[in-house]
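The chain below stands alone and is given as structure tokens, in the form predicted alone.
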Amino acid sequence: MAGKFSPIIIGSERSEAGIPAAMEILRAGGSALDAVERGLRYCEDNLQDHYIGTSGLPNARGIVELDASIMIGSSRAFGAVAAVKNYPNPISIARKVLEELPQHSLLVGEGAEAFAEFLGFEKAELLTPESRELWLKQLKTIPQESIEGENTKATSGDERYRLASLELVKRMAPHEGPWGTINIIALDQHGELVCGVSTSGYPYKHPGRVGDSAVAGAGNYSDIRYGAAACTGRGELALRAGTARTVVENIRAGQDPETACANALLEARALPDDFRAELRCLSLTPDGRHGGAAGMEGSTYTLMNEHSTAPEFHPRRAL
């Protein structure tokens, strides 16, 4: 990574809430690692976004569980947390896993929370009144008999059990409007390439569900030799197809970033899936090339470079 590189940063839809702050770090000569963490923290703290951080949509029990990961391209060091409750900035905890606990790469649930507490991270209530109302609205759309059962009387324990039932999870669906994981990929002036992902996961999911965002090679992958890639959308497909790693391998084989993303999505699309939903990906290379792909027209990704005065929006290739 000799010489000076031109800083650039890209992100998925809605990453514009954090990318300008991240670009400030890159312009000042800061690291891609700092930029990605800062950008995603801004997104996690954006109360208007219900798919990441504070105000994320809860699981079927009404509890917000967060996943995040971060990966360094030069070493392929990886840090991640999953199913984290009561901590609003999982991307920062994921970074600490990478830096302070290098013998591990992924912590989940109570273990991740204990690690965050030990390091002094502040707790917060993640379910805001608005996200709670969205959850309750979903519950009201479900036929009462599917929740109450026959000739039963709900108690607090019964209610918690029913809210976690498989049937309830199957019936609940995401709310209308923009939604999904947020990922940010940054190249700094030193040539380091870092990818980060943060999410509250599939809304109204079964408690304990972990998607692709916390798994290296699935929702997040960075290799300084070829490029970095990240996914949003149907995480189970990305897990099964290893989509982020596939994108990078396609670039390694000579494909441009946009084509690499599109072909990775086609591979995932070929898998049988009774719960199919759209999967998207984007990629950035060490020489500053970038691209993205999606399953529908009109999808975009966000970009800033050292000369940008505001976030730019680039189209993704539609399959």
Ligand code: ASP
Given for the second form:
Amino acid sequence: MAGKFSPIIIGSERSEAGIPAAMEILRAGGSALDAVERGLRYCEDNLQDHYIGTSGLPNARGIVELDASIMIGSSRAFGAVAAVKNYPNPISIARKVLEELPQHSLLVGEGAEAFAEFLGFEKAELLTPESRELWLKQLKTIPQESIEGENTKATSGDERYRLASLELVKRMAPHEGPWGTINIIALDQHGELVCGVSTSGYPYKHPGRVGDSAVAGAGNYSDIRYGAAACTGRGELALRAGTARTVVENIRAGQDPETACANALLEARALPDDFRAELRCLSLTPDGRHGGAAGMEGSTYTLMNEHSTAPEFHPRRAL
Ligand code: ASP
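We have the form predicted alone; now please give the form predicted in complex with the ligand.
What follows is the entire complex, opening with the chain shown before.
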């Protein structure tokens, strides 16, 4: 029997690898939780995508570390894992944290891996030959002067090493075209609103670095009363500004989803940050309204509803 809500699903750039499979679940009357998990698993398994799951770009040690989270709007239950190595589908581990460890919300590193092992999740090598090649190529193109510049020549080897590592992080600029984390938000026919986020985080990040994607209120937030929101891009800004929660608070204050996203981004952008890179967000309300914003022209988000035959691409408001 059909429920009283029209199912709809939205996602960030590149979520189209998973949105159609997620929509199948919603069309069949399934839950938003199942749809979001399935959609993100497709994205995590997409070897062409180097910012999430298997083939994600590695940290400064050349090791892939993944963050993911999922949040249910009616209960605001939240499950997340961060800095997870060797498990290709962190979104499914995050869901299990939510369902089977209700006394906790976020597991990191070894503890998250032990939990995944206990549950029988399959391990896998996450660094593919192609992502390793990309990683090495970028390391090789760092100009020598960043390592042997005026300020670093006279210092000891250890200090030079640290300075060079900092330079690596500073130089970690996104390539042309869509990049970053994938967000998927779904509303099911029963009116449940679920938001999921999965990422390999910033390439060349410090080992153990966790971004906004695993933190409720920063990169992921869902509250059935007002809406759900998620971020991609400069995670440290979203962490500092609480951007996903700010979007939802803006909706609560009466703003439409697109304006709510744009104002939340403006607030994050006002913070001082030497490593500034693009931050984007998108939002879906429990009555099916949606919108997104980004710091640059040409950004889109993906949408499917009951009538869609293929993913549709909607423009985000450019700031
Ligand atoms: N938000 C992600 C993070 O900070 C990065 C991204 O979207 O590219 O880990």
